[in-house]
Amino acid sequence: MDWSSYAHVYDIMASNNPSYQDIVKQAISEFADIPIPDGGIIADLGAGTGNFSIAIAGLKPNAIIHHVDNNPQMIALAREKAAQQKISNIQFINSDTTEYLNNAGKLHAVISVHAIYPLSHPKEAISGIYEKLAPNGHLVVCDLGRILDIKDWAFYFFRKNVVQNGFLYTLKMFYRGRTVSAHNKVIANNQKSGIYWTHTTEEFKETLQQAGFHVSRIMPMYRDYSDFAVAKKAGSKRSSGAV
């Protein structure tokens, strides 16, 4: 994978994917209602090009945002975007999720979008997030749970963009986005082979509850391929969540 090319094309594809933009809007809406103390730390795990960490940094200017990603090209692009928007309350951390959680102090909130399912031990990572959250800390998470149907997504993306942007623009975007398509094929193959975690919405909810979270909202998103949840650390690790 040419990660440098992928990082630059990723934002083009994401900005023209209505289902992805729905996740952005929902996540930002949820964070607007989460109280964060001055100097509180919000971690964006698998933060990529910063579509969520930058928006949350603007929404919570008195918080410190940890933009965590293990790809230098993604971080470089996110840093550039933050500078352009004059966002200064982000710390960029080149690390994978497991390493970061092993070394992090207390967190006041965590967001993770499409970054838990490919981990070697995703359920343990969710438990690790719970342990690192301060009392009453929140998790806003969206995780890919169902196997990607590449043809289904191609048809959806093409149809939506022809309507919104025209046929020629869509063709050019498809050509530029071929590295993203190749990456998605790898994801689908890893899902089919069991390398990547797949789950139903109910299974995802149960995993959050088993980690100790109270789940206040959970629903399918991303055309029913992913599960979006808002959860809170409350009580002991044995407490169960509810919707």
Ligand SMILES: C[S@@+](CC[C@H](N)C(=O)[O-])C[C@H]1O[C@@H](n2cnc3c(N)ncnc32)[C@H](O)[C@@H]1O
Given for the second form:
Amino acid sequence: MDWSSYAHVYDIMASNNPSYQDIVKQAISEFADIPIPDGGIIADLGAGTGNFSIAIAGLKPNAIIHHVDNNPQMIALAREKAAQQKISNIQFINSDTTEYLNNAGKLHAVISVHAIYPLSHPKEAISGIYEKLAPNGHLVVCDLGRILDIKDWAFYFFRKNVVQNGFLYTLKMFYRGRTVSAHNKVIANNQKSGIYWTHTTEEFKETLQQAGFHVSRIMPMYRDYSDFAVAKKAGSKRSSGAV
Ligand SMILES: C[S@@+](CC[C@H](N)C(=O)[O-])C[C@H]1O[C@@H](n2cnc3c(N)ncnc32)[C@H](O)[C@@H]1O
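Please show me the structure of the same protein in the form predicted together with the ligand, now that we have looked at it in the form predicted alone.
Full assembly next; the chain just shown is listed first.
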């Protein structure tokens, strides 16, 4: 999968896809309730163009956000957006998620959106997140679980955008973002051939629980193609409630 060429059209998809915007809203509202100590670390794994890391950095100005991605183009776009918004509490880390987790210190919260399924060992990565979280640390995660149906998405985009933005805007958006469906085809093929992890909502919940997490929220999102969860690592017996 060539994430570099996807990087340049990624935000065309993101800003014109209401179901992606629903994930942003849901994740940010979950983070609003998560206490993070001053200087605490929040990692965004597979953070892409920064649609989550930058919003969370704004929401938690006293935290340090680790924006982790192994694609330099994605990181460059995110860095530019953070600078435009004068967000300075983000560190951009060009790293594979697994490698980052192997070397990370204690994390106070983790977010990962549509970036667990492409990993070679997604279940081990979820266990790795659990290990690195501090007691009472939270994971907010949304992961693509079902095989993308390209025609279904094209139809959805068209319908939503014609209604909201008009026919001409929609045609221009399709033209500018014409490589999005080519990228999604590659993702779908990798899902079909088992290179990418697919799961039901129940399987995703079980994976989180098997890693040790208490799952406080689990629901299908992204038009039922993905699973959204909020999961917590139990507090240590000696430290009552400290994050
Ligand atoms: C579908 S995008 C999601 C981006 C972002 N989380 C969002 O929802 O807007 C997947 C991201 O995962 C990154 N990625 C893929 N494999 C990775 C890996 N092994 N380690 C770190 N990042 C990875 C890609 O570069 C890409 O930015």
